[in-house]
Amino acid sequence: MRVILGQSTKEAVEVVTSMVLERIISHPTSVIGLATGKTMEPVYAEIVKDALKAKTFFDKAFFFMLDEYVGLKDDHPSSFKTYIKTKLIDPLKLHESQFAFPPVHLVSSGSAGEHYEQLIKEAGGIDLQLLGIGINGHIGFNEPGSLKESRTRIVELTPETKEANKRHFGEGLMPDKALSMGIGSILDAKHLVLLATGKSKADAIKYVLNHHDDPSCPATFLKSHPYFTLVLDPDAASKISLKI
């Protein structure tokens, strides 16, 4: 595991930024998963400015996203679907058939773990992950007492993780399940790169880096993978020793 401690909120987004970039740069047919989540949007619009100054083309590059809300529609505001395609799509003129989303329409058939992973072998795995690490430790919708051979499958979201995220949907009811990667479709990434900001997530941290393979926080699983770099602002690390 490798530790990047940023000076700031906005280093610590120019290094995940310019991991990626110079992954497109040095190999356009990369495949990248895509996370979400509040800590991600400077990520995606550093990418988009830097992306654009420097002319980097995205064209052949293909992208998995790492989870989805289960019942909403493809078009719902709070979708993630619809937050990629805000964020990313949109601005850099990118195609929707360079993305996979996790196919939440065949939830009801029980096909949509094995469908998505399958799509994912098919691309010849991901070579570059990227993450961000919930309150509780989770990572994509994998709560706490998921297990590190966990696959893409219908999750429960926990208390925790239904109030951070509600804000999102206003008025409207939060969904109660998501479709995630598992721990274990996670580890195949060839790279993992785990971004963490703010206050709210040093205590995860500080857990995350005294504790190996526990199910109780799911992030401690990552710690095992060959190419793991975390990468915090200084918000994030403000409860572990800078010596790490």
Contents of the next structure:
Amino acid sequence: MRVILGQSTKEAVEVVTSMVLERIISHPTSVIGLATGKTMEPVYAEIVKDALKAKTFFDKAFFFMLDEYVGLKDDHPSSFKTYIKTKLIDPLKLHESQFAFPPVHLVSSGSAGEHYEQLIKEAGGIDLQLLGIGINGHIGFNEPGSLKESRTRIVELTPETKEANKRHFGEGLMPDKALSMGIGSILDAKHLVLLATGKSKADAIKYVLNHHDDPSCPATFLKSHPYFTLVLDPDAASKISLKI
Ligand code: F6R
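Moving on from the form predicted alone, kindly provide the form predicted together with ligand F6R as a structure.
Below is the entire complex, every chain and molecule, led by the chain shown above.
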């Protein structure tokens, strides 16, 4: 695991942005896994700003979304599909066909997870996977208790996750379930980049740095990946001591 400590949130965001841009410019047909959430918002804003120069490279890339709520319409303002459409697809004038979204419409048939895994396989796997972290250590929507071998599947959201995200929904309308790539699916990506910013992530980051393969904090599973980069801002790193 490589840990990069930004001197500011802006610097941490720029590190992650550069990693994505460098990958796409050096390998334009890259397959990139994208996370959503508040942490990633400045990353996509920065990518859009910088990528306008490198847009031709983006036209050849393919993107997989990490997760999606179950039970929302595609165009729901708080769906992850709407999130990425407004933050990346529309500003960069990309084609929706360059994106794969967790097939929540297949949930009732029971084949949604398998279908998504197959799509990832057919794309040749994910080259670079972007990740955020929940305050409870979740990655994607792999909540505490998830198995290291887990694959794309329906997951029940924990009360902490619902509390952290309920502001996007009306009272009592927060979904209970999501379709999320599993930890095993995430670990199959060739490179993993996790960005954590803000004080609310400091305890989870401290836990990740001090534990290995601990199902109570799914992000600890990432440490066994040979190319895992953890990028932190000063607040997220405020409870750890890094030896230089
Ligand atoms: C989003 C996702 C989640 C978020 C995490 C942090 O696609 O998979 O794991 O990355 O919940 O969310 P924010 O950034 O809103 O704190």
